[in-house]
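Given next, in structure tokens, is a single chain: the form predicted on its own.
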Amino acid sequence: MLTDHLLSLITFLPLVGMVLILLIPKDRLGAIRWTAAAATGVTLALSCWLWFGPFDAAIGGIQLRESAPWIPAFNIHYTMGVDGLSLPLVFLSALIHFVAVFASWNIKKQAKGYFALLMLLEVGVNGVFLALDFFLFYVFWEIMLLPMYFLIGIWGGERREYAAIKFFLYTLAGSVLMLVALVAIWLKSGGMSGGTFDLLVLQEMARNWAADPSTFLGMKFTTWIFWFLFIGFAIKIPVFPFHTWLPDAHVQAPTPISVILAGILLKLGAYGMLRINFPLAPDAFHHFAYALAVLGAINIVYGAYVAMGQTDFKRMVAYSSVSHMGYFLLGAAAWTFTGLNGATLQLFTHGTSSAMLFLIVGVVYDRLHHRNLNDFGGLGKRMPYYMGLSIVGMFAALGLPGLSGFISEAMTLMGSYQVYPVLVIVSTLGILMTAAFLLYAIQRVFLGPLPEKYESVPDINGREAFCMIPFAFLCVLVGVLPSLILDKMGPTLELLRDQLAAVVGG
């Protein structure tokens, strides 16, 4: 049956697309584009089928598991599976990569290499969300690194080399720490005498590790692996103070790559924390949860504060992502059912709104060839359809009631208030500042007198609208019916909470 290998198809169909693209002559630009569109489109269709078909929302555990020996000498398996945590992110990844292909329609410079790397990037992202073997997870995690490096470094802006190298070094540093933790966990689980990389088995073993009082250099084993894994994943989110690569990468990356980076790549770090970091070191997570909550609050307030001072439209949106990802860390650190649901929903809602915001920036940059907020004005008169779609995306990011950002942020803050009331009160400053810089951006871009030099600027075209409308639709749909996502995630998140409670109590 097709469902027996559905997860593998979702993961590797873009790889088939990449191979086909490499076989197409480089001068056949249309064939290259449509091959990429077909590969990502079929992947999106399969992810939709997974959502509405074989996936059972009532089951909290892993479903549609696929497993086969890969490197038997080290007990490494090709193991894939999906649950309520990974399902929404797999769908979001498929949607964003599909839209990114059409957002890349005007890419002509070395288009064959560009679209091939885009396909490889999707393989890595989907693989991370579906892998249940830690070694396999790490392989997919590393697969993402090189495509993104080249996509920024070759097709980016004037300082693309600097931004690409900075992204590479930060991410590589996190990967090295993750690799050290991976090897240590394998050795702790038995090494050559029966060690395993199976994440579900390791989660059971972690209960014994948490109870082991022995230390190395003054810290327990679980404390060591917690911080090694946390830093590795925190760089990807990014968590303050590991965030400085993100604004440079966003500003220099081409628009479709910024869409992928903000829409789904930042979510990989958060997913890694929930899937690996916290379950494999539950006692350390419980002990340091307040420190994580403080970092989340810093992200929320600091990111919004810095965004207020930006005159570059794209850099402003980049810092808004730093702020919005802070909600995930705050809610996850609280580990209440409401906070955890809100934090995980925030991954999806921010993925849609941030992707839309970068498309908004890309549309106006393609026409005016600059991103200086102080040099816009009055564009709503010439671009009313663009203005309408932009306001939906900005208000969703702002957290307006009725749109997706509101429900995820409200649930996160309500759940976190039960545990960290002071930090939640501090974090509300970030909400006020987010409203301030987004409303100010709307004013500077769309309102006021129209400069004479913009009298002939055309409105949004069909291809650009095709890219933005799915995200606008989801911003409204999830804002009105958040249960569409929450019902899928709830049983899995409840299971995660119960697993932690079994180790640390409460």
The other form holds:
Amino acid sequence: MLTDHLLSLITFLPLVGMVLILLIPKDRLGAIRWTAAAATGVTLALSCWLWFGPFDAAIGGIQLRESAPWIPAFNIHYTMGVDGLSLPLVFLSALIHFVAVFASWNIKKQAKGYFALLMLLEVGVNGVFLALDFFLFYVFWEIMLLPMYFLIGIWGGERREYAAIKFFLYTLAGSVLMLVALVAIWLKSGGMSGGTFDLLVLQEMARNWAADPSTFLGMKFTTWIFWFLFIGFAIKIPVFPFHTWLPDAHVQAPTPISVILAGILLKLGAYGMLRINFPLAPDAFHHFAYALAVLGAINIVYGAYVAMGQTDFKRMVAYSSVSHMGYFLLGAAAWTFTGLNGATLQLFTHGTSSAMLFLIVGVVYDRLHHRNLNDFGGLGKRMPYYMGLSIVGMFAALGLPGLSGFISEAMTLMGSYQVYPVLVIVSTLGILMTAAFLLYAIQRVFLGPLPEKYESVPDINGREAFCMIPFAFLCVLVGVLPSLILDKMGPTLELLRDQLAAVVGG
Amino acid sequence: MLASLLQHGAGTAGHAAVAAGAAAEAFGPATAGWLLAVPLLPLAAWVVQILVGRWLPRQGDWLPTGAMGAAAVIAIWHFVKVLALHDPEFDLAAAVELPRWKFFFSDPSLTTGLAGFSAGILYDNVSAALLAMVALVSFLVHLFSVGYMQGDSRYNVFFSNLALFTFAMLALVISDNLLFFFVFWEIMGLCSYLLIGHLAADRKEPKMSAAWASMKAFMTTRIGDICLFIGMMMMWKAFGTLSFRELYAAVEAHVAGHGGDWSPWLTGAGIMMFLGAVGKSAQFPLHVWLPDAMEGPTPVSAMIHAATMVAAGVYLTARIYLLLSPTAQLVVACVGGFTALFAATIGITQFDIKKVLAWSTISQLGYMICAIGAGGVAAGLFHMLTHAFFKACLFLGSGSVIHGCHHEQDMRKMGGLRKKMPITYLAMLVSTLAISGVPLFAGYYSKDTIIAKALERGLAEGGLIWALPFWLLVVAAAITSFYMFRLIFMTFHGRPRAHCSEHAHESPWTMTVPLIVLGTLAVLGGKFWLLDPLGAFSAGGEWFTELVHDPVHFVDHETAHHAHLTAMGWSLAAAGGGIFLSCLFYLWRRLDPARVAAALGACYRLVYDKYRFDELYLATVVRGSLVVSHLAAWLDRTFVDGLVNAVGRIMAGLGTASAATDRVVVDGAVNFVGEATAAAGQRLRRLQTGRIQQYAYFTFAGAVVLAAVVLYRVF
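Would you mind generating the form predicted in complex with the partner chain now that we have the form predicted on its own?
Below, the chain from earlier opens the complete complex, with every other chain and molecule after it.
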């Protein structure tokens, strides 16, 4: 019974939390926080249960499918399902939102609205990962957009409105492109006479579209939808040159929102590419794969260099995300089994390490009220535990073997080297620069003499440690036993790769 | 959990069943467990130490030290068994079934790409000897640290980092594939970073110089590491495996398939992998980090930056020797030979006792690398072992001196310590004799073999370029004995030259016992001649070269014998000459080093300034990267983001224009009717606060046009 609707539960439990929060009087802060913690906590528990319980890793295809007619006139269904691609991301989403609640403990300004929006955000994110109907996917995608706009725009830093509008418009532009593709695909699949939004059915149809040689303005149908969808998702990842909303949004967003943004929201774009963009336009993807790989390499190298040039701690971490998400694009574009697994694992590992990096920035910002890297120093003396956890996070981000980042980066690079050796060699410059800016940050924040003004800085407290430790634990665990996740993803990604190979041959 | 991940797979059948039978008899089925315990003991100690070490009695120093002691006992016990077998072809995989770990995917049905990757244990003569050496030296260094690090503000952290390091090094030694080799290689890099920077996070007096040194070390070696990774990817793309044994076979088949010719890309891949060793073993041109790494506490210098981690580069070069094309071998030999000489010249001019030893380490690593490039794999590894003993002894001795002199490192302020620190003096003296290549001492046997191998290869290949390594090494040998005796004379002989050396004292037992053990090994570690003193001078009998054979022989037995005699003559002459000159300058004081230095002028300054490579790299690589990164940041802010803002402004402008039209034209009419003021105000206010709808409206309008275009096609 429970497993029949497990995915719906995981998606909508936070909505229950939101409704409860809205019913609580706004001055009862404790009740609001604990309701949020309970709602996200139960969601996390359910996603853990999904992982260890009903999910069968041997099956590559969709599992635990739920389907019901929703808008019959347009053949829109409420279809949910999970496979090896979405499972780790759902778990990550549940974990990050749960941690975000505790990271938000100090938020006093309109806390009721804040936590309610946070719950709504989780509904949108989980829904995107679990929806198998394109229309439903789009609805969840839009649901997620709105709370994020307000969370940055109301609870952000001094330039929050600029950052929020920039985020909103950029993402909206992407959504609109997706909407165009959505409608076009629906019409292509039959429109009012038998058109469908079912992603699995559409994937089958895509083979015929790929074979259709007719063109419009010099481009095939699949090429058109490929680029519409790609730009829509690329903005979210973000892919160069659509990345400049990210540093602004991060710098202005409060810490927990940055954690969510880097930890899970960026992955939605990547997930969209693997779930919708590439399977629905396999021939166009195959044709433009090299261009995507070039963009991935640019992200890696350019992001790392720009990060090195920052003095704002949070901006630096934001650009490191740009660099790290480049690995996804590079590995996905290579489309070898190893590269694809590495790229998908990168989503998870970057989710944990970047979430940790933003928590690290948050801790130091809460205490010293600035983020200027050149104005820290010697904090290791007063904050040894904080330094220890930070070193785990930063070395996971710079891809040190034994920590999770290495596994995904090594797999991505080794998988991509089979196809794009030159791009991979260029990308290794990014590895070097990433090490450089992270070590330089460690040095400027923790090492050397402690300025007198920071003499009384306290070490991290229990709540902050509680937020960071799960990520640190995952960084080590996945670094040592990557098979825990890769075993779950492998069969699905093998299926995905074979599907595409069946269309383009080879 | 681990049990399910460790899948038993059959070892590859190697050589004669007889030998395998003997090995199987000596090594029971539990061998794999014992061998895994060697790295896992320090790992377990690390886990405990990092989590609760702070609250343990004595801050838990006994825990990593004890674990290391146990690991050393196991490693030496197995090594003795290997010695007893006396089989040059010994490979444990051929004798007993070893566990394999399917690392990325535990699902056996997944075999594509890295999904099929599995890691295993490689335990042959080389790794057996190395495992025992690393475990023993590490244990002694742990013991030494108990005395040396007393009173350190991060005592517990120091021991946890030390334990993690030894885990990585021990695991690296028994890894049977390049990927795991790389993994542990990088973890060692992390530990090296943390330990060099140990004093940068000191709670009392943090040293900023240690922070810079640790970053320099990590970044410089990482350049090499990335090259190694690229080399690995090249190998993996071509052969689909990273296991050493499979790669040997694959490369052999590949070369045979091309009529015995080495493809240029194989040369490239070999050099790329070797660059990893260049970084880790501080070879020219990536040598700059090692002298600065002396900012770390002295036990760290002894263990990581002399005996073990830097030697891992040599080990790597030996393991990939069969993957190196002749051209790549020449590159290896020349890099090694050049580094040996180049670093030795710098060693003459330094005054910091640890810096002299650091340059000496770089130079000696050059010997090993050069030997391997020249085909003397056994010789190079042999020197790596003997060097580990005498260099660890020298470093710990210098630590004892520094400890005794209240943290003074400048040799100009020492002198006359011979009487005050007799054990330290004796240990360092025998180690110096060993490194100088004086007969009877361990270093003589290994160094002599190296020089002979370089000569052999030079004779075999002919031509000027292959003759180069031999002469580089001979000259470097003379310089080595010169600067090493300079160190001994300046530190221990003459009269105390400063207050600190007058009040020096011998160190406690935890520090002298390791010195005695290592000093003994510096004498007997090359050839155990104690029971047969005359045998010390006869050819043969070195345990290591009898156990480990070179994979390829370039000359016949006769030529080898002659080459050995010639090389011995040259190396003895070089050692003697160097020692004699050193006595002239520093013991008998017939020559004044200051006057010679002044006479050499700018040349001396150049060498003293380490040929100014630091400055060169700072001006080019470091500054260059910083300039590029600032340029990229500026471009991103100005152009990429500028473009976005410009689009935003255009949209906003359109919005304003639309609102104005709305107001003037539509409202104009309304106004005329008489409700103008209120409506205009209403709209104006919306313009101020709610711009977002307008942007959205225009974006959406544009999209609808696009959609119409697409839809037109779809229909």
